[in-house]
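This document opens with one chain alone, in structure tokens, the form predicted together with a further copy of the same chain.
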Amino acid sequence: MSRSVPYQTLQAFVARVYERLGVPADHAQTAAEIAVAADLRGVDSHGVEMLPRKADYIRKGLINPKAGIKIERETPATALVNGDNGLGEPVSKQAMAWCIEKARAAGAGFIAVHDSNHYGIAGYYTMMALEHDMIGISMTNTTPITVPTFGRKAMLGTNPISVAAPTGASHPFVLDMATSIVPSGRMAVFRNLGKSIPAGWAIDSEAHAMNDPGEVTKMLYSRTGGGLLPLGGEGEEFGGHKGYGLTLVVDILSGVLSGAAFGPFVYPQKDGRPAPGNVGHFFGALAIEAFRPLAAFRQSMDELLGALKDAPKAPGHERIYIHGEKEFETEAARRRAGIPLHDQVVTNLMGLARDIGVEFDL
């Protein structure tokens, strides 16, 4: 069961939580836009899902609801930024904005982000770089639910890379993924719908595939091993090592680079209770016309994908995807319809509602 929110509803009403809990108006807005974009693309584990989970971690003190931005190093093209706890939304959207600032002066910009917090889909920052004419870069680690090649307990992050890139006539490439084999949000989905999860996505801490989607979920949050694989699945033979090796590029970027957390040790606990997470991001610029003009670009682009496109489809299959083009297709129908929200996730906002004593109009 569910109920369509219009979009615009749902995000005030997301940026009336966070300003209620302390978050000022412009970084409460920034939080709840981008809440509101991975609802808008479909993404909805990274959605007002997650809000009562974040607002929970701001009440606790765990989250810094008044967090600074602070360059602390700088250079032509890169910097480092201190995310001082805060929510990771604003501090993500500030440093791709550097990014496109320092790439439109030098061809090029990254920047690293430290004691950070979850930041939402890592789409929503390299689509900021598409209106500025740019190949856009993001990544993060997150809370360590994946297993390296020929473990057994959960090291790594699902730790997502997105990277987008402008066309001219068709949608934009966006690539927004985990490089675990699936994200833990899969789970949630395959629960609601009484299925099975398919052998090869997670593994016990005594490396046994597991099917139950609930079990996985209750084992990921206990932290007590096993974990998702990574992309490529279990071992070598299919590539595991290489899903595994991107999915530390991602780590060794976000949270090594900028001194986050990183590994096991991102959302650590203290004496069995959560701890600010020290979450780290990674996020990258380059400009277009750089290396090339602009239009020539584009029209490369156009012919890649439209190559890819009309390319002879597998049997049962009528139609080869770019990357980015199911969650335009999600956005459009959803900025018509309003976005749908599961029972369950308004029993939550409700409740988050009345608790912090805000209006609830979903």
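Since the one above is the form predicted together with a further copy of the same chain, can you give the form predicted on its own too?
If you are looking for partners or other molecules, they are not here, because only the chain is given.
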């Protein structure tokens, strides 16, 4: 069961929660906007479902609610940013804005961030570049819950990648994907729906397939071995080693290059207790006019995407989708009808509101 909530109401509630937890109003509004953006686009695993967990980290001192954002190294086209162990959303939005400024001046801008936390959906930041006629790039490392190919212990995160590019007449191209076979938040979605996960998503410490999303979640966060499989699945037959390689690329750019934690050291545990995550992010913006005229680029994008959509369809299918297209359509519908929240998500949010003394009006 679920209820539909207007996105404005949901965003205001999330911002109140963060402010109650000591987050400055501007950072609270940014974090709320990005959480609700995930739900609007149908990425429910990265939306308000995550709020109780993030609130718990703030209350336990694992996230700094009053973090500052500081540039530590800088060139005309690059920068290294310290997130001061704050929420991932405010520092990431600022870093992407700086990338866009640099790309406007130099043709390209790239920024790495360290000492941050989970930043929501990667696509939010790449779509910022679209408003400036630029190509956006965004990626982050995450909690180590993905096993390497031929391994049976989680060593890397779900490590998402997003690239967004403007078009002419059609929706922009917005790739936003985990490099694991699924994002970890999908477990909560399946658990709330009472569904088993497909075989081939996760393995236990003995490399046996798992199908109970609740048991997978317990395993992932207890770090007892096992984990999600990389994009492409188990072994090399269907390209699992390629997903593993993409996951590692994200960790190199987000973690190693930035000086953040990487691999199994993201969100470490000390004496069996969680410690600050030191998550790393990587952002980029490319000014299209630095390469070719914008109008010509848009026309070529429309020709490319149009050719794909007009290609012959497989039996039983009437449409070929472009990355981001489903999410744009979902967002339009949810802006009209509200965001559907599963009853368990509502219960969790209600409990959080009660615990911290915030009005619950969803």
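Positions refer to the first chain, counted from 1. If you superpose the two forms and keep the largest set of C-alpha atoms that fall within 1.5 Å, you have the rigid core. This one's a predicted model, so the numbers in the text were calculated from it and none came from an experiment.
Asker: With both forms fit on the core, is the shift of the CA atom of Pro213 between the two forms 2 Å or larger?
Answerer: Result for Pro213: yes, a 2 Å-plus shift.
Asker: Superposing on the rigid core, does the Cα of Arg186 end up 2 Å or more away between the two forms?
Answerer: Yes, its C-alpha moves 2 Å or more.
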